[in-house]
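Single chain ahead, by itself, as structure tokens, in the form predicted on its own.
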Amino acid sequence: MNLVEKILAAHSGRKKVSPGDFANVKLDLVLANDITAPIAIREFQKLGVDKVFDPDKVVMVADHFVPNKDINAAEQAKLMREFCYRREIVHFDVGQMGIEHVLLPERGLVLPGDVVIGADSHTCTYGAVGAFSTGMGSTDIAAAMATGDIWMKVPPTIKFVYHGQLGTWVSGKDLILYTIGQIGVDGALYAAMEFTGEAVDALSMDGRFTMANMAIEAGGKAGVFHVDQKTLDYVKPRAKRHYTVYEPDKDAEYARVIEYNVTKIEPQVSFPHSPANARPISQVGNVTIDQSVIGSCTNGRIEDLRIAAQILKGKQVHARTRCIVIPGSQEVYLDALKEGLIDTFIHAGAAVSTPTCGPCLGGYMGVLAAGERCVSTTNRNFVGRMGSPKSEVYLANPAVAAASAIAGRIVSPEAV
């Protein structure tokens, strides 16, 4: 068996699983958010059931509209508190402020060898530590959090090795960015993707968790990584339970095996309005720009805000462009706090937000006119993604978005 198939046969009690199986998974944590919790609770009450599986198994984090927008998103993050209060649910708003997918991680709740479900579709980010995690339905999550199991057919998977050194200015970002560029918005449609290759093994784990945070923008089910001794540096100061690393067998067999080299490949940028869209920064051309996001569940982290204000230090955001910043969770916050990043994007000329979803999902915090131009760091791109169905964002790295951001149009970092 491969390295999903493992963590799967382990958590629905068999001894194997393959491909087109149905297994009944347990379950080692059950996410949502305030968009999606209040529609998982009003289907939960319609269950007959008052306890969740586990209180300390349930996470809701309100993070897309948090601080609350207006009178609506308030209500929303209300019912989900007040649900969390009800049922002595432990890890609500944890952290008291941040983007989920970026304090799970951060607070130890997934682990390796977990199967986590989350009624967001970056659920599938936590894959960077050697879990089996995917987004699914509010009415999946309610059954969930009553039964403590899911439902699921086994995901075929397909490996991606990536041989080769990344160049300067080349990320975790730019690898998925230009692997969605070759296999199209489907091309791993309902299959779990697994990274390798020792441009894999060479990624930090902030490249990691920007990886497999995308593999569903490829319409995968997960991304995953083996666990190495990085994961486990990173694993081991922040678990608070007991975990199970598991490893795919020498023969595991895949549904396909898909090779790059990377040393050619340059930052990426993702044109309108697709992910898939992506071409080389040399091939952008004269993209100006209104806006630059930095930040999301896919780049807001501290090496991304370390990229961003390396860039940035000591030049000016461009006259007639917005710079937009958002530590992903408070703990990236403080740390940027105390190594001088933050001072550097205010006098840089940027804005810098309190932790949160934002313009990710056109919520608010830098939402777009119609056309307007943003260049942002997030995951998708789609029309109307990030405001009016008539403005455009294009896709790319923490360095590229600085860089923009100086020179007012799409720029690789080197030309400022």
Second form
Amino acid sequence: MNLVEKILAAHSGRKKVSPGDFANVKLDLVLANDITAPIAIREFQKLGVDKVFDPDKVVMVADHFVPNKDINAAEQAKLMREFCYRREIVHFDVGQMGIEHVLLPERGLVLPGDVVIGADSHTCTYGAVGAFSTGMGSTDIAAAMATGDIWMKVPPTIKFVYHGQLGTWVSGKDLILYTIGQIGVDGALYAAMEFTGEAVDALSMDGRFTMANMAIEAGGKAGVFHVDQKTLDYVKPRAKRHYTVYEPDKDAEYARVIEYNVTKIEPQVSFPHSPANARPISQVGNVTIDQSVIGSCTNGRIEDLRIAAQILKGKQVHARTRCIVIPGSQEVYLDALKEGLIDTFIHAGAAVSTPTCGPCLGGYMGVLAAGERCVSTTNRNFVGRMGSPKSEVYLANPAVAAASAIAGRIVSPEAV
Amino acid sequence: MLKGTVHKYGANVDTDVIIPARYLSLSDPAELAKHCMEDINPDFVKRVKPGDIIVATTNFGCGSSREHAPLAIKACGVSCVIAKSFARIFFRNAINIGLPLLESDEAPDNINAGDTVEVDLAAGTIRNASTGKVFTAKPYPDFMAGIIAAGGLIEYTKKRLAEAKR
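The form predicted together with the partner chain is what I need now, so please give it after the form predicted on its own.
What follows is the whole complex; the chain from before opens it.
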């Protein structure tokens, strides 16, 4: 069995599972946020039970429209908060919270070998620590909160092998944008993506989180990495419970194996309105921008902010560009403060915000007007994603977003 | 038997255009329905009638896990969605809330906007009444058929919980 099959077999009490099998899978963690929890709570209440299966294995994070952006958002956050208080469910609110997919691994709440479902499509992020994690809707979360398990179809796995060494300013973000550009937004539909090869072995944990995070942008059910020393160094000081490291068998079967040599890959920019419209930075042309966003569950970690600060240090954001930096969690924010990165951002003329998903989905803290263009380290550039349906979002890595903020147009970090 | 007028779309219709995030501070299906398809087809809510059918090509419902998307479509009165393929989270969500989906490689290429289509969910047949052509949808796996037969995931889970108590 491959990595995904081993985890799912272990969680469904079977010796072996194969792609296409239906399995009832035991869950280590069930997640919802301030947008998806209200519907999950409404459906949960229809089940006629009061208690969740295990209050330590249900987590709710107020991150999308919190600190509350308007009265409706405030009502939703309140509903979620009260549901959690009454059942003593793990709950992260303003002051504690971060963007869920930055926060949960950081707090050691998701660990190698876990099965995690979340009412958020980017729940696939935890594949970076060797967990099987996947996004579902609110009703699935409602049922799982009551029973502690969920039905799943065992996905076929596509193995990606990244050969070579990444060039300067090329990151996990570029590998995943490049991959989606190659296979398309449904290139891994219903499948798990297993990321391997010396180029991803060399990536930091933060770079791996970025790649796993965007598996959903290729239609993937999960995006998983093998556990290595870097994973263990990240997980060990954070874990407060037992976990199991699974490894694929030597004769593991894959639906497909796709190999790339990535030594010559440039930073990638995905043009509107699809993450699959990826182009190398040298072929971007003259794209002026009104806004640059550095943050999100994709690229709001400390390494991302370090790279952005390295480029912005001693420089000024273009007079006609707004640069918005959003640390992904309080821990990232504090680390950035201690390292002087926040000082660098503010002196460069960037705005720095408390953690929130905010602008990524056009919520608040950087919504775009008609005709405006934004380069962003986020994960989606669909029509209207960040505001007006007549606005445009270009996806890129933090180095490109920072350099572009200085230039006022999309440029390579080498140009500033 | 479902019968309705077709609203036709292409590939990769994402959940951000089905229900833009600016309305995600709402969760009442009737309120969400007022903004269904707003960013891909602003006239949709004015034109859609109870029973109408959405037909699209590949990867319908891709992107966010927001259940608000199938809820908005269902609350508009749309009776079912026919596509060549669906994004997996959208697929689960729609089945869970009782919005019928039909997967067919041929039907979307042979149905145009404005056609009248009849769907027999039990038989899995799609008939374009405007041309007379008939197509068969891919059958649901038994496991999912059980959830549909129970009336959605909440009813299915209620039964499971009741059985566990016995």
